[in-house]
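Encoded as structure tokens, the following chain is the form predicted alone, with no partner shown.
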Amino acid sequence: MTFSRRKTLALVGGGVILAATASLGTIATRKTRTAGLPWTVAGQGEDARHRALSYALLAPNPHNRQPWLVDLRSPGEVMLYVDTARLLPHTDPFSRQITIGLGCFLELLRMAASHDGQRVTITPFPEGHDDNALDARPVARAVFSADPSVTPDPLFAHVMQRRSNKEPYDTARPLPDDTLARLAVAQHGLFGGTIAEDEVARWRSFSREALRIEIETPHTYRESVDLFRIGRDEVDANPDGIDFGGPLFEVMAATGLFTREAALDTTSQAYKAGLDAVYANTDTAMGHVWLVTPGNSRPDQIAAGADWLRVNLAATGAGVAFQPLSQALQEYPEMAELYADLHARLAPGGGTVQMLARIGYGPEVAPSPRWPLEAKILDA
């Protein structure tokens, strides 16, 4: 769950928070320190493998956990690894949604490496695995060669102004005809959505009732509020989960007009605000997008985030705006009405609705923190 950062300054008492930031004014203007710097050095290291994780880590992942660990021991191959400590056993019980992340790692990798003259031979869980849980084997093995004749993908031109844009989007600025098609880069599942007026009015109210379900929920509500980062500090200290930086929320973090405990009062101010503000995001939709695979093996997910990860990068070189909606797809009892219902709606025939999103025309938005590099490697 994320708050709008616009909705929210209009809602949780703006003249208040306006007047808090004109007096704190050095809190307000307060900047993250660490948290962006693996957007500004992506490409760097001596290493082709070093170079090409520097990219991969900028990859969208569930609720930004970067759950991704990468061992180097053995010259020439990345042995991916997933951390199990950053999993989401409630919204994501089975960890499908986390096995997506590190499939659009994989595939950013991929074409990172691609444009320095490398090919990288993926083989996913080569020791194998259990398509209930994630444990502690491999999730892939990535294999680097130099070889001059590979075709750089062109998609990657745009992955440093990839975003996963959780604003509000212009609902006077309808997409053009052919956006759908600019999207369509799916290699693997079946890409599918709609740009459609009276579709998009459903899908809204749709992912609306999705989105309460996850929110009214206790247990999946609080596992994201256990992953909010409140202000630079918080953000630099812990860059994954879900941050609220920027001198807003500098400004709320500093008065006690926004604290984790305050998420969490349904009676509150800051809940009620929230809540506004995610609806705020799901009404403006201008149109949906999705992802179906035939299968739902682990194999078939890392394809999906594969897949994924294209389709979010056409839609940035497109100057479309992309959030995922995930909350439907989430399989925990609660959910279970709709996840039918979505399916559905959109495998009728079988298969598994991997991922959704909504698209538009939003702000420019800043990018999302990250652990760096460094952090990422397993000691030798």
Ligand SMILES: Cc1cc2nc3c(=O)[nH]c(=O)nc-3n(C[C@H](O)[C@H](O)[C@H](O)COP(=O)(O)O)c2cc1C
The other form holds:
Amino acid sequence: MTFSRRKTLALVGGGVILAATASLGTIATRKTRTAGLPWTVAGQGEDARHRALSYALLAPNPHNRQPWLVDLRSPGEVMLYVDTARLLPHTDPFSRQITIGLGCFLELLRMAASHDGQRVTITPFPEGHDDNALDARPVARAVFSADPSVTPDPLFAHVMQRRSNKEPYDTARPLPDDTLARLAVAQHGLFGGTIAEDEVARWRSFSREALRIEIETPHTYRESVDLFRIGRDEVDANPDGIDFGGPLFEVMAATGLFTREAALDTTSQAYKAGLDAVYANTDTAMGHVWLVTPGNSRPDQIAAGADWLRVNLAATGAGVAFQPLSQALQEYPEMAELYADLHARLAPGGGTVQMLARIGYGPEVAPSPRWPLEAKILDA
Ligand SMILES: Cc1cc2nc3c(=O)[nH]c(=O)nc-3n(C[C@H](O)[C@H](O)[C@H](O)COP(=O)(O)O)c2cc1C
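The structure above corresponds to the form predicted alone; please give the structure of the form predicted together with the named molecule next.
Every component of the complex follows; first up is the chain already shown.
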């Protein structure tokens, strides 16, 4: 669930904000100090693993939890683990989305290394896995070997511009007919999509309803609100979760107009503004894309992550904004009806819908916060 900054400004009474901005002067203009640094140092590092990891940590991942931990003690090898303190037990009860995010991380690692003359051989779950829960066993073993014949992956060119664009899209700009063909770069799962007006209209209301259910279900909504990082200091202190940075939220945080408590209060202006803001996103989709896998094992989810990163990068290359809409794909009781409906639509012959996203033309957005690599190296 994500708030669009622009829309929230309008809804919470621009007037109040502007007045407060004037009086709070410098607070309003504060930029994060450290949360964006990993984007500026990507590609640096003493060895090929560090250089590739500095890109891998820029991967898309649910709720920006960044649940990756790496062990680098064996030369030429990265052992990837999941940080089980960074799961999403309410919105992602089987850690399917977390595993997809780890798949995005591994694919970006492989891509970055391919531009550094390194071939990476990835073995998912070398000590086995449990399809119901992630645990302390390694998620993957990645072995690096210098190989001048490795083919640099062209999609890597878009890594620094790749975003999950959580702003309203331009409904006056239809997507060109070749958009889906340009995004069809999945190598494992079944990629699909539509830009047909009538189908998009149906997906808009479907995804809006799924968001309503997630927000109106206290345990899933609470999981998101607990991850709100409001204002620069909170974003720098925890460069993960759902970040609210920039002048608007600095002032709203400073004036108490926007807090986690206010967001949880369903009678508050902040709550109403938040609802409208997320609906402004679903309601301005100009197309939808999805990914279906025949199976739903952990290796399937890792492969779905690799595919998803590729689709996100291809969208970036095509100048198309992209935002996952995972609500209806989530496996908790309150969402069961929409989950079944979604699978009847996209996987009538069986299979699991692993990802769904809206596409269109959106405003430019800043890179999202990240923890630095040092914070993710075990026994560094
Ligand atoms: C498996 C998965 C599920 C996601 N689900 C959502 C979602 O439902 N809504 C959303 O706005 N973003 C979703 N995202 C995007 C993340 O929120 C985003 O990757 C993260 O905040 C980092 O931002 P960035 O992609 O712009 O770097 C998802 C990403 C992944 C990999």
